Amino acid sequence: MENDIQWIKTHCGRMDHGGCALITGVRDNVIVKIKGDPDGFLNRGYICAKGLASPGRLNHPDRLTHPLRRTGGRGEGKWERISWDEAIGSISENFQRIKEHYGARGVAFCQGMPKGIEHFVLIRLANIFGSPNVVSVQDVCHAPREVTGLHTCGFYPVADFHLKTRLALVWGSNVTRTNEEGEICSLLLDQIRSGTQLIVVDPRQTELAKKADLWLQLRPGTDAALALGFLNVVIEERLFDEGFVEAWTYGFEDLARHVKRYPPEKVAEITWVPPDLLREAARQYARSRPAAIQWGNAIEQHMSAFDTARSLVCIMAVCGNLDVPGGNIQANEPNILALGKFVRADLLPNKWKEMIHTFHHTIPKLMTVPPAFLRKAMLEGFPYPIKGAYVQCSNPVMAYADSRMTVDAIHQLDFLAVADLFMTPTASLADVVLPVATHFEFNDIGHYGLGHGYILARPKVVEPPEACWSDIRILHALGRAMTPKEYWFDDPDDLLEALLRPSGITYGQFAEKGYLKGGDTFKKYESRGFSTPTGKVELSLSTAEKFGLRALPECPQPPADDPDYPLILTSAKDPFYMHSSYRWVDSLRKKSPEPVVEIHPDTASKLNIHDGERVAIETRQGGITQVARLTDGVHPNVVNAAYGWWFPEDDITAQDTWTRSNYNILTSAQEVGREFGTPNLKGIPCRVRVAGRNRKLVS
């Protein structure tokens, strides 16, 4: 019955950052078939398991389909169904009440990773409401790379795989298994097939590591040391681009003296990467021009994120790979509405002075509040109390370091509203829960504001259930209810039209085109310099003293050996889920039914652990259980645990649902990096044993 199927093109979203062009087959308002679009700008026909399974979200029996209001104690699971007018009115009334008592800054507007323009509509709402506090997990995802790039070279250096590169250095990135901000594997794999060399830096033997010419299996959490070792080799052996360094860098001599402290032999002691392997990798990268560093957000999940990102930008710069075709480029945005205008930044001109993290002296240009500092405000009232929160596209109980701290902080709120597709551990603690539309059920724009130089059309392909609203529509309604209506429209889709207006096309025309991309121009610094105080790449930061930063990237020592916790804990994203989402989609759950911890066979043998056995993983912070999988793809001293696990099939009100296997029971937010408020999510001392043997889990 193919003849009665309507085929509609769109782009994937919310199963990851999105970016895969899709062809969806629709019959009677139901998606009956889905496939990758061979003309896709990024994916060229590729589609992952999550994309194939994505229609399974739409008609799931446990999907939220009506607004709910809490009737019992927080987290008791007692709800009453309410109308949308009641829901919007309740949120508006409570936020206005908090604003009267604590000021607008007493309300936080929280988002997970940006999934469409809803993140920027949320910022717009916060700005118009008067709150400087938009909270996001950018401290461990994107901000360290982007903001460090802004301070070092004036832009966010993006790997250019659309044009030929001689070598790809993939550092903490696993693009064949997860989609990081549109860095889909298709373009990189095409490069490799056409002869591009591949070097992979990763504690695990990923699929890309198996394809690599060189695989550097570093100790988790020691990326900064390894990058400084690269710089030592490049500078000591004079493999750098002398013309670029002379004309376009500031502080090279200081950097050269500094990295003498990091010869490969010393770095090997810290990172476990053999000196000769480090030397060979550094030489290959430096001699291959152009070369691109595909850096993933794994490098941002340590307190040393700033130093790691600084060191990697310095490597790009001294080797002449900044803003050249096939290198790490300053992407040119298409002619669309600038972010500041879209979010109405003009209405809160002194925002940076009032944001929570400003009082913690974080790095300038960090524009979202790190979760560690949000919870301190909620629990301790520093720098001022947070009493209300709106949460969308996020599940903080599972996503933030130290899940117990998150739950304790939520209990201190006067009011919490959560918009989600499903009743999550975070939504179960809310006062009002709002049912959202899936990305197939509303018009959206992908990749706005991510700095990659393009935006993607995500037109609606089916109608949502009657009482399910898109995040954009919800925010638009809240804006009209609790801020001046003059800043909003009659139709929330007009926000998309406003964003596109400078391009001269309508949303319908944009959907026909599929994407908009900025023009390709390179070496822009030759005509205008770099957007830094010196006009050059600042290998040594000229603003270091002014902002209280380190002028040169440093290498923190890894934690001292702890005989009680002799192994090193790390984690990786599951290719069948997005963070804590979609374990309730049956087709995905069958592919990844249980939380799995990877252990080297030699280590397992010493601990008398067998494959498939349930084991306890313990840190000084807490303990969980997961299922052992024996593999030589991890180092004997490393265990790789599953992240994001909870059990939606269980009673949502039971604590065990979110504590049993949740990686963030093992992490702490007591100590964080000053620049971004980043906690250590990897490289944590741990121990592993068969569950139930000898002692209880750490509480």
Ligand SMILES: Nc1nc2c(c(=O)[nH]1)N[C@H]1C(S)=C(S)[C@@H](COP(=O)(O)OP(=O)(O)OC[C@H]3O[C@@H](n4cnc5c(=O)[nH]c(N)nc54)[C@H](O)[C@@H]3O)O[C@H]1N2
The other form holds:
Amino acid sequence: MENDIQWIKTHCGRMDHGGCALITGVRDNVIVKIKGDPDGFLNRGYICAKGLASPGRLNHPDRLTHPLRRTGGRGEGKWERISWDEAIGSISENFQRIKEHYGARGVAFCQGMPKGIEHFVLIRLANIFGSPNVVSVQDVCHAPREVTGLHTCGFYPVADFHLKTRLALVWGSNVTRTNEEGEICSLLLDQIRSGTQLIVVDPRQTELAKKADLWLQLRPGTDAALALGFLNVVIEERLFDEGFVEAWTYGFEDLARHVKRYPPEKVAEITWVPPDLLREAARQYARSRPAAIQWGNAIEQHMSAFDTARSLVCIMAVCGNLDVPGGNIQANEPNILALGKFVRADLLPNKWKEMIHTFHHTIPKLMTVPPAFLRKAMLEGFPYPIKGAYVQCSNPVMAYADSRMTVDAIHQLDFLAVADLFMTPTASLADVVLPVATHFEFNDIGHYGLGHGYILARPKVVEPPEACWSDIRILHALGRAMTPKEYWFDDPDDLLEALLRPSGITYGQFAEKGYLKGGDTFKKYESRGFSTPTGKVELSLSTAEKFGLRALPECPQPPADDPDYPLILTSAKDPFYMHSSYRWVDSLRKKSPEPVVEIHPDTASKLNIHDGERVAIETRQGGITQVARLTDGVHPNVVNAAYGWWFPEDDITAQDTWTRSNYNILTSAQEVGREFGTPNLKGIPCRVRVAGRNRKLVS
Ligand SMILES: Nc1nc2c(c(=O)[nH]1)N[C@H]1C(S)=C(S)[C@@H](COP(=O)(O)OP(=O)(O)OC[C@H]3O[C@@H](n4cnc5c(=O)[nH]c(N)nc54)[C@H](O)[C@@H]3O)O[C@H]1N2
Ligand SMILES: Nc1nc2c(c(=O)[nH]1)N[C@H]1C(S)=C(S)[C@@H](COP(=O)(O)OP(=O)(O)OC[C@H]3O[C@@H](n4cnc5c(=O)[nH]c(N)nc54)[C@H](O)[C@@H]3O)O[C@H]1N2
Ligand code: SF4
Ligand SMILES: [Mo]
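Please could you give me the other form, the form predicted in complex with the named molecule, since above is the form predicted on its own?
Let's see the whole complex now, leading with the same chain.
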């Protein structure tokens, strides 16, 4: 019966960065229908398979519905139910105790991919508690792009697909599948349909690579060299925007001299991209103005992330594409509470002196601790011990490079609390597990702090299970228990009102409107310059000496061929899951039932591997098994493995569930890029072999 359904508008969240406006049909506190909202600002009616499946997260029989306290050894799976008062009391007592012994900095506050405003409430709690150590996965997700942007041109340049662009250069971003940063790909597809040229840089033949005018199938992990090759062609062939370069850049002559060392022929040896193809791509990009670079995770899941990002900002700049409509823009935020005020940055103004990563000499302006350095502190006490951790919206055992290191580090902790909606490999190691209310079940705001110039309303559409609390509510309760109450609100929703207050509207009005957007103004530098020390785009960094950074983008020597590990391993995100999340949602699991590794048929034939067969994938770090899929969409020397796999249907106490097929068993966090603590997640020497005939991973 349609007529007893109540229709409520909200926005999608937590299945990726979120962004699609949704219309949900609710009956008896259950979402029974869901569709894309044709009026949606970003999606105009679009909804993907994950969005359609998202209500399935709420009613799973194994969802956590009570706070739990560990009664056996860590990871033994023995729990007792406790009340919320006991849970908050226990976390607060343990963190206070650690604070007394080791200082507030001995407690780390860990966040996964930011899902809504809970990330910023967590930073607020850490600041008020006095710990400078907010940990996030930004080392491999956005910090390299954002912070390098800040140092090079004073802002984070995002692709503008809202206004007409003549050419899109999609670099290491699988945006039709990941809708990276909630920039729903339909905007880009509309542009392509209306004649925008497309160049794709990706080792796999993605959907966009198939549509592209040019596809540069590079060797994984060599983006830094390819980007320098682009600069070489643009500068040597004088295809750059002379007026902009003259007026608004610093260090052009140095850069021009420097990139002479990277002619396309030399770059081809490193990247496998034919010299003439690279020339053609660079020419097309430079001659099509405006052009936008859509840059994805691939550039920052490698130790050379800083150099690659530096080169890409330099390319945008010298070709006159910075902050122009349809280029890479500095988005204007709507008039809402500034992040610094929201998180009460004023309470810990010198936190940068104390943050763990400062002792590893990372780049200035990196405000969250890279996981590699967090675990060093947990395991080795350098630069000082971390003894307590609060983990929300994250599954570090699966998401951090080197999963075994994460588990070992957790075993060194005095106290770990994890807030999640399911018993994950990380939660299974905790002292206290908190059951959360999640998306659809509380009022939230999407895209705050993402730098795209808008925020989206995510009003609640159903009530959560009785004992499930939203992260915002949990953090308020913790704040009240272990920090001065004056910093917290009586009703956690008042925080949303405070965030919106400068705009003059209430949360109710915001929910009606759906989104708030900053104004469309461009070329702000003409009136105020670029926010860098020289007021210009720093092609050569004026602060290089002061901060110990490389002034000009470099490229590392490619690793020497390793005869024992002759193939190159990389990965892309599964279109049906969010990292390690939601393999327990039945409708999604049917679409992607098992971890699949893509291998070229010629390589498979040499190794006697058949389609559908279980194969072992091994690196110098470790080995896992996945199911082979033969495809010529990958280069014969490249293997593309699935990431994020554990098996929620297994006994969570069995170590095998997080070791069997987990990509991060193959990665290492021993060697990392100094600027961001970034490990190599892509471009790793590996080998594959048959692991056993006709045996599927999932029984
Ligand atoms: N379905 C789904 N969507 C998601 C997510 C998810 O887990 N699942 N996660 C969300 C999050 S947190 C993020 S940050 C975004 C990330 O979204 P993306 O940036 O799209 O991330 P990836 O899928 O890791 O990688 C993008 C592309 O890089 C290619 N690639 C692999 N190695 C290399 C290389 O060495 N060089 C180059 N140039 N390309 C390479 C892959 O083939 C892939 O097509 O997606 C968000 N959306
Ligand atoms: N090898 C490799 N490693 C990677 C990547 C890669 O491409 N390759 N990608 C990296 C990137 S881009 C990112 S962003 C990180 C992601 O790192 P994480 O964010 O840690 O990834 P997830 O595995 O999605 O873990 C999220 C957890 O939050 C839970 N959750 C969902 N909703 C809520 C909620 O409302 N509240 C709470 N408290 N919990 C909730 C989910 O059940 C899940 O267990 O991983 C990084 N790691
Ligand atoms: S593309 Fe992202 S925001 Fe849109 S419905 Fe799918 S998961 Fe949700
Ligand atoms: Mo991410």
